[in-house]
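This document opens with one chain alone, in structure tokens, the form predicted on its own.
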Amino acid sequence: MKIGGAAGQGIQTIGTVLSKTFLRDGFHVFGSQFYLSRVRGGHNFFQIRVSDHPVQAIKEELDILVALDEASITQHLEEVQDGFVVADEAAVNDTTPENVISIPFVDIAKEVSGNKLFSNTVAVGAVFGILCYDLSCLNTLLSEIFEKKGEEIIEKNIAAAKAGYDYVQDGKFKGVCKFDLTPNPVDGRILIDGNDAVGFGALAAGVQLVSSYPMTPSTGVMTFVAKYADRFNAIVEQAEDEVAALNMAIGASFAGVRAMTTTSGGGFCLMTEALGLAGMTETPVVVFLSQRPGPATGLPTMTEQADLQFALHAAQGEIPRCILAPRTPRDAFYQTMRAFNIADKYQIPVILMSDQYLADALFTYENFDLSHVTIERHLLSDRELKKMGDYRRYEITDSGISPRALPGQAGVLVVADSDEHNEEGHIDQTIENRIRMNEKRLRKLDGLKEDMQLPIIHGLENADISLIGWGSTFGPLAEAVDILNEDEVSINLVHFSDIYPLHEGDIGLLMDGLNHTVCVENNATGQFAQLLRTELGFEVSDKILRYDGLPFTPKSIIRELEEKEVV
């Protein structure tokens, strides 16, 4: 179902309440948002998919369209497949098709609750009326949501929901209940989006400082950590800009604090000098980069995967780095924890790449398993330092990883310099030193490659066709493969979450065993395909690229494969 309207009409509230109600009644829910960069007006929508089995992508067809404005009718009417279109009375005019049924949301809200602000709850009730769905779970949820506002507000919301429900049940929809949604409540399920999952993962990893400048669509990570900061002994600092944000995180990490910054688009551009500082001083730090379409401000509330080549090369000079791109919120939770451990082990910046699609999409899961959470700091203890005797912060080692003590530890001097430095950390511009230190830093990539995880294979083994994807495209790609496999098409999905560095040996062998390959990316130039060619010498057979600011759907992928005569 889709709820469409203008910014400021409470679309997200309606979508969230519906999603949570279905979750509590035992259904799997996938929700996604489309919103424009404005406080009021424009055309926005919230789309929800409800199923008795896990779902991880949106569909292009609708069963129910709730239109709060006229644009929602004109833009989405054709998406409704043998379902229902209900519209706010104010959105209906003489040109509105006859199959669109108007409901006076505002008038009903005023009549039963005394204020038009309750019209959103009327709309929620109307949706449940169309579904002939029991309101008990919704009533409980409304009681919890509005608990802090008092009993009167709770009662008015419950009354508004019932009025919307009754209007549908007693009106033109009477007796029409074509959707069979039988609740089967299940304990322990959560509804979580990508940003919250990253924030949750950071807290589980023991993050102590998040310093950021707010920027859509990354801001949700900062606000999630801020919400629980006191309980986890963490600090969230809103910096004056992105330059300060990453430098704060580097400074805190240098002193031993697990630190992270979050940003998007142009914010990451501003961080590039500091990224080089982290590389030169070998200071671990996690940079959460939530992509959005550029260049410049671009489409700030829409989605794209076009910052990969930038993340690979950002910063002055050559520094080792790690890039991870979670597939789903579950993956985001575990990859965030892993990002901190990798950063500490190799003393490098780890860039965790997401995008607007993953940031705002709601997924249903069983509770995350915390039993395997490990926090690996790779710091020298005082006892280890005493045994070492002569301590050198940037000691040349075979692995490139130098022993890490913290400033202030007894008996040692920790010196860092953003200029080229010697093993003690003092500036040294001699040619011999430069070569030794540069090679030492870059040797970290050899060990890091061994720690990188292989892509997962979804679908048939040894298929004739392999789709290749990375990051947030997993859900639509996996479902496209499932649909085609049911149609007896020999196809599978090779999907990457560990992006850089790639392990030439293991991944190279895997890729060489593929037949016809199609790289599917949310960008215009095939940036991941370029990486495969650069790192592995692997040429994909074909590409499907989308760069209109919208995410892939399973149907859009299949449609492109058919147009290219791949299937």
Given for the second form:
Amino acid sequence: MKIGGAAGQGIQTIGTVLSKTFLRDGFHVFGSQFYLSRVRGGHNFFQIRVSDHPVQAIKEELDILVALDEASITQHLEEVQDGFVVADEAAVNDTTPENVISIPFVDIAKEVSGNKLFSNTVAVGAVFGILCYDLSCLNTLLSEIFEKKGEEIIEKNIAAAKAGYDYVQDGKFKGVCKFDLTPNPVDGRILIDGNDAVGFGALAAGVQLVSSYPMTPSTGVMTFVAKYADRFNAIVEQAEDEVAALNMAIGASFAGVRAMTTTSGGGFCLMTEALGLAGMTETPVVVFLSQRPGPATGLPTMTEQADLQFALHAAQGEIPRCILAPRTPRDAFYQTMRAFNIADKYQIPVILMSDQYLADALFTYENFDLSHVTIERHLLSDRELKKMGDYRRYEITDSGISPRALPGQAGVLVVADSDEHNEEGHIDQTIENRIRMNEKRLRKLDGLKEDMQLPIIHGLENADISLIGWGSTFGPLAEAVDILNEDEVSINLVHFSDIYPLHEGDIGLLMDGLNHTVCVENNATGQFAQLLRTELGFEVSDKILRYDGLPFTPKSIIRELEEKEVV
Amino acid sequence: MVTLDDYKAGDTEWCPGCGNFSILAAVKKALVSLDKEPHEVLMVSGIGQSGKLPHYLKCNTFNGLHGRTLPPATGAKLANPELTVIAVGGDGDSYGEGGNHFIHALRRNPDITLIAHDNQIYGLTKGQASPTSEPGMKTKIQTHGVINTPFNPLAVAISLGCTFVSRGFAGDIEHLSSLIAEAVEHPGFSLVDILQPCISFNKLNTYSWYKERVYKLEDEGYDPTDRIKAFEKTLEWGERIPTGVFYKHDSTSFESKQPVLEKGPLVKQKYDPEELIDVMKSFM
Ligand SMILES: Cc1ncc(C[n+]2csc(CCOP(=O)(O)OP(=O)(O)O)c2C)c(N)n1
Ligand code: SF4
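Please move on to the form predicted together with the partner chain, as the form predicted on its own is already shown.
Following is the full complex, with the preceding chain placed first.
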């Protein structure tokens, strides 16, 4: 179902309330949002898919459309197959098609709860009416949500929901209970979106400083950490700009805490010099880069995967770096924790790439397994330092990783420098030193490659066709493969979450075993396909590229495969 | 007891006679007078002749990017407020490339001392105008002479509520080192802007030029707690140039306003894993 309306009409609230109710009643929910870059007005929507089996992508067809504004009808009517369109009275006019049923949300709200603010809840009730779905779980949820606002507000919300429900049941929809939704309440399931999962992962990893400058769609991570900062002994600082944000995180990391910055493309542009600083000074740091379509300010609230080649090369000179791109919120949780461990182990910047689609996409899961939380700091203890004698911050080692002490530890001085430096950390421009140090830093990539995880393979083994994807496209790609496998098409998905560095041996071997390959990406130039070529010498057979600001749907992928006559 | 020898380091790369040498001597003297052990001190610097200073004495050092002295210094101070954090930069570094960070460090008020080597010229890049260059000063780039109004760091600092605003002169090590010591002791952001002759590129603001003009505010019974007077003094530049503490006020630092730091330095804290379970409940 889709709920459309203007910003400020409470669409997100309706979406969240509906999603959570279904979650608790044992269904799998997938939610996603489309919003414009404005605080009020414009046309936004929230789309929810409810199923008794796991779902991780949006569908193109709708069973129920709730229209709070006129645009919801004009833009989405065609998506409704043989379902219902419920519209607010204000959204209909003479030209509105007949199958649209208008409901006076505002009047009902005023009548039963005394304020038009409750029209949201009336709409939720109406949806439940169409579904002929019991209101008890919804009532519990409303009580929880409005607990702080007091008994009266709770009562009014419950009354509003019931009024919406009754209006539909008693009126024009009477007797049309064509959806079979049998609740089967479960405990321990969660509903989480990509941004919250990254924030949660960062807290689990023990992040103690997040310094960022707000930029959609990354801001949610900063907000999430801020909400829990006091309880996790962390500080969230809103920096004056992205230059300060990353430099501040680097300073904090140098002094010993786990630090992170969050940003999107334009902000990341400003961070590139500091990214090089992290590489040169060998200071661990995690950069959360949530993509949106560029160039420049681009399409602030839409999605794209077009910053990959930039992330790979950002900063002057050559530095070792690691790039991870979570597939789903669950992956985002674990990959975020891993990002901190990798940053600490190799003393490098780790770029965690997401995008607007993953940022706002809600997935249902069983509880995350918190026993997997490990924090590996790779720091020298006071005892180890004492035994060491002379401490050199940039000691040359086989792995390229030097022992790390912190400023303030008695008996040692830690000297870090953005200039080329010697093992003690002091400026050294001699040619011999330069070569040794450059090689030492880049040597870290050898060890890091061994730590990189292979892509996962979804669908048939040894298929004739392999889709290749990375990051947030996993859900729609996996579902496209499932649908095609059911139709007996020999196809699978090879999907990457560990993006760089790629292991020529392990990954190269896996890739060489593939037949017809189609790289599917949310960009116009096939950036991941380019990476496969430069890193592995691998040529994909075909590409499907989408760069209209929207995410893939399973159907859109299948459509393209058919057009290309691949299937 | 800490001695000057504890801070002794190797060769420098400055021009013989440069004002930076006196600043280096004054910094060492100040740290010794405060009995600070080198491992308790973190110097964060930018890029420029001035930015090399931390390499010429023994202490923890983070020599970062041009203009980016204050953000990493602030981050490090948040992570471990037990460190004595001193930021070092030139006038180009601190007020030009780093101008925005300067403004926002003043607003935050971290307990950091900024030592700004103000030679009114870019030294390392060989003699271009800096934000504090005198109008009319000719360089290879400003061929018709500087036409922009000079940046007034002291006035900006006072206007943004900085609670320790001072100016030193590289020709007077004694006075400078006591200023630096006082600034380091001050809880909150402290600015020590230092008149530093660059003998290679600034032929205008020379040692003798300064010696004729510089005077000490404390010699004239000046009261450094009056903000309006202090502001007036920052506008005095020409025949007479004041040095010393312009403005001083009680201060609550950025760090002491962070509830989380009441429990001790961040580096020494951990979270309780039980909290994770609680966060997960919010998604149910
Ligand atoms: C981003 C960046 N831009 C430019 C430079 C080149 N640069 C190095 S030092 C400097 C100016 C130095 O002037 P100042 O900060 O006044 O220090 P001084 O050398 O006079 O002590 C410049 C422009 C650089 N290193 N980085
Ligand atoms: S160029 Fe100027 S500032 Fe730099 S070392 Fe020489 S005299 Fe000092």
